[in-house]
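In the form predicted on its own, a lone chain appears below as structure tokens.
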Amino acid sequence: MKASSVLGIIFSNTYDENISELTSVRTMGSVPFAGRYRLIDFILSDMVNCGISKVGISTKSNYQSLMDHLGSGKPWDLSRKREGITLLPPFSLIGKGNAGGMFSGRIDAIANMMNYISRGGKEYVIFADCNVVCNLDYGKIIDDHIESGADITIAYKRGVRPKLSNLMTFELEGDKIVKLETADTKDTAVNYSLNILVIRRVLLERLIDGAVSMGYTSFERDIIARNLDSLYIRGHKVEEYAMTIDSLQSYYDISMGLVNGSYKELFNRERTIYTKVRDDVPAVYGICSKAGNSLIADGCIIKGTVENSILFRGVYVAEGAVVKDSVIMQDTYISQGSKINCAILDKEVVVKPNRELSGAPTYPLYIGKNITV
């Protein structure tokens, strides 16, 4: 694959409403994950690892933390005079009475960035969302698309459909998609889209221009489904680790899966996941501390007990405090004698002495950013 011929586009805000607890102050792309990463790191690293050097990030709201995290793109080797990383504005350029307002759907969003895509001069475009935690070989997806002669390739997995609006499920004959639905399905195994899509740029320009002129709004129904008969739209089955976040519960479950065996599936030596570096001292463990089966980031101070949990940078667990089956985000302070169980604590939470915060594996407790309990 000639990586120089591919432009990457990442939607940072798609499905924010599905985990509104975590996205009320940030985008989906900047949601913390796995102790030191943000969700956008996985998609962005996948693109960089296959050699893509020009990436546009579609933004819409609450993207200050995303800007702070991405910076110039240096951790991903995207700090360049030419190409590199570009944050795309959320303002719509089309629609009656909507010019200057926020875009209102994927077709509108893509139409808004078509000048950037066209001037980029790349032959192919690959789209992706930030709510899929994965470490995929994008080069293989793109190569398969080119070798097959397909017009559009959609990466998919087989399993129970995530509870996301407008998520495509489809039936195939060989690798060709012959039937597509976007409605909710029962809890049975289906082929569901990972919203990773490859398309030739000139075809994308034609499809978006046509959709805008017809007043279409749904990329899935009005572009993909309408063209199943006229275009060769194929599916690329993903066998590697790829988990879709569709709720706070799924975020918790996927996080807990990392400490229970899936960490090695997500992080491997073949494809590194890059992130913004925060220089910090190693984690410090007190004489009476106990820690097991956990991901504990640099800068943590552990004087109590931590079991089966994920602790981000700078977390303090005081003497006598117990943290079990929980996700504790950056710079949170857990005071002496407090007990945390099946909980998600956002950044800079302060838990006062002798408090007990407990959820359940099927209903984790969430405490918002900067809250003192």
Second form
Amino acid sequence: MKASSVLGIIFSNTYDENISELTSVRTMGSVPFAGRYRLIDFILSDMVNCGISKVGISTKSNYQSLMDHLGSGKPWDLSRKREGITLLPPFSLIGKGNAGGMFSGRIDAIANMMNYISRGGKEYVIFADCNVVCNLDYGKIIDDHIESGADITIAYKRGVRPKLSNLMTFELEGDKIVKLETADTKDTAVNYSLNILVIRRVLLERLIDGAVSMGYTSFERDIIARNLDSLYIRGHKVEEYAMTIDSLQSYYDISMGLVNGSYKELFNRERTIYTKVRDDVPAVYGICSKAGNSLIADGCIIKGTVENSILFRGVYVAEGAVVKDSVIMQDTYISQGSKINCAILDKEVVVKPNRELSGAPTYPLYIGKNITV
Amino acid sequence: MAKKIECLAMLLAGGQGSRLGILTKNIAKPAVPYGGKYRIIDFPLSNCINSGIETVGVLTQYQPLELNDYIGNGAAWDLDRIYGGVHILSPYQQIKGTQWYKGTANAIYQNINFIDRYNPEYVAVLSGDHIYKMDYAKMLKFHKEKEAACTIAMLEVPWEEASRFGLMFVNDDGAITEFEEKPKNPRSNKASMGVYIFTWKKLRQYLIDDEAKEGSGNDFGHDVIPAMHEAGERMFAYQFDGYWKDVGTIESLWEANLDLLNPKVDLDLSDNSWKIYSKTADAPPHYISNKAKVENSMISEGCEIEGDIDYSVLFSNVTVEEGATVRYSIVMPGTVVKKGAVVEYAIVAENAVIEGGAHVGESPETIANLEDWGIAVIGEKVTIGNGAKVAAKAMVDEDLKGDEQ
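Got the form predicted on its own; could you also share the form predicted together with the partner chain?
Okay, now the whole complex, with that chain kicking things off.
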């Protein structure tokens, strides 16, 4: 594995608008997930676990919570004298006319950080978004890319196309991508991109330079689709657990999937998912507490009933309270006798005694951060 | 010339803790796991950082490997500092020969050079094997107000236990008038907690004198403190009211863990203003299945629970399979309790395997003579075979074969 020659680039803001409820105060990368993580932890840990030690994180807006979460990068072992993580906020080139330095689209975003990418001098670059929850062996993706002699490798999955704008779906001959679409499709089984992409740095520099000088805006159409004939663009099929979040509903469904068995696929003991530690006490169950089929983080105190749910760190469930089929985020307090059903409660929500909050499995109720019900 | 600091802490962490038996076979007592995710040493270290003491020397001697590894550069306690921070101090070779730390006072004596580098006004001498939350800054303030040479933290213990401690007699203003080391018939119940603050200039001289004295045991409680007292130094007792436990025995370690489940016990680890920090294994939230029944217990991240848990503390990555029962027990990281096994009134160390149908420990109610009852202990990486029985009070540190049918 040549991970030491690979630079990781993570886009923390892509598709924020798809789950605007959860991203109103944060980036896609800092959306809480699976009881104690943020979405970026999965991608970042995957990169670290395969030996990548230099990672740039592109940010665009609302990235305070992300900066707070990442800190110096220590929890991922990325607080290094050499290399480590670098946050890449919007960068304005005077005279280029991009007002306020805010980039639009992926070509612009990459052009924005081209200095960082070139200066690093790594031979390969691997790109990833934060809305894909997975625990993949990136080493294998990179090795296969190098071995195949491909110019670009795109990881993909087969299934229903997630509802994301400009998401690539493609047809393959062998492992070569021959036809590419970015529009929505009704087909139930397509090859859709996980937006994990490996490319040689020198080629990336050339393609981005070219695209910028031509005024191209769409990475998918103008760089990938346009070069299907001239370059060897390879698809890498992912068979492992990899879920794309494209809406609040899918966030909820994927979370519920975890308690119904898939947490075992996501939390692979060989590849640890790292996150910022909070030094909470282990979860405490009281007398007469009842819990079943749930994932429960440290710092929780459970005196009531919890079923088919995910409890983040520091959640309090009082006597007689019942939480069912729900996702309850950090430090939320559920008072005596309250009933929560099919809901997503954001951080630090307070539910007063004897309230009933109920959504439906196909339409989960969302309560925003810091709200008192 | 180094920057001067006000107060430095020396943490005595070299003890074996021989009464913990097989639990300290490979690790020093301060490294013994406690409370689901901590080790005993997390308490004094967290107390230091929470009290504003940012330079800590940790004196190690017995089986230091795991302890050294655990402390690392101190980042878990925010003690990785450009100046100060945590330092592991092991015995070392000197021109005049090599010596182990002969006693608690000798351990500090051998590190006078380390302390002098920081030139502190005061030195706190702490013990690495107690569970308590204490603000040393308040004690230091008291020490300064009294212009004391030595301040000893003191706790009122139940009279029936007093004979196990070093006891003090104290004036109305807190001045210590008399000491008594573990007397048979105690006349005081004011016990020393093994937490001292010294004015460094004074202590430095007494350590040098004590080292020169022939026949001295080089121990704080037996030698240095009495010498200071005899010389008429200003010595004060600082009263502490919170929870404090010496987890020196299997029973007390077991009790101290279960104390965390008792709402009447004054030890709140979830208090954000006085966090106890630890180095944690990155594990996902624990999973509790529909078949599980958990009451009155503490469960850490990474556990998978399908059995019945009552009144127990489970450390990270413990698996309890369907139909297994764990009650009144402490189960340390990575241990697996398989189908139908029972673990009760026991401490099971790390990465042990309790096979199906095995029965570890016994309830005191089933034993005729209470003298025969005690906590059963299973050592690390030990496998208890199918259907095997481990009696109360037993210590098992080798694999136990079951009745393979």
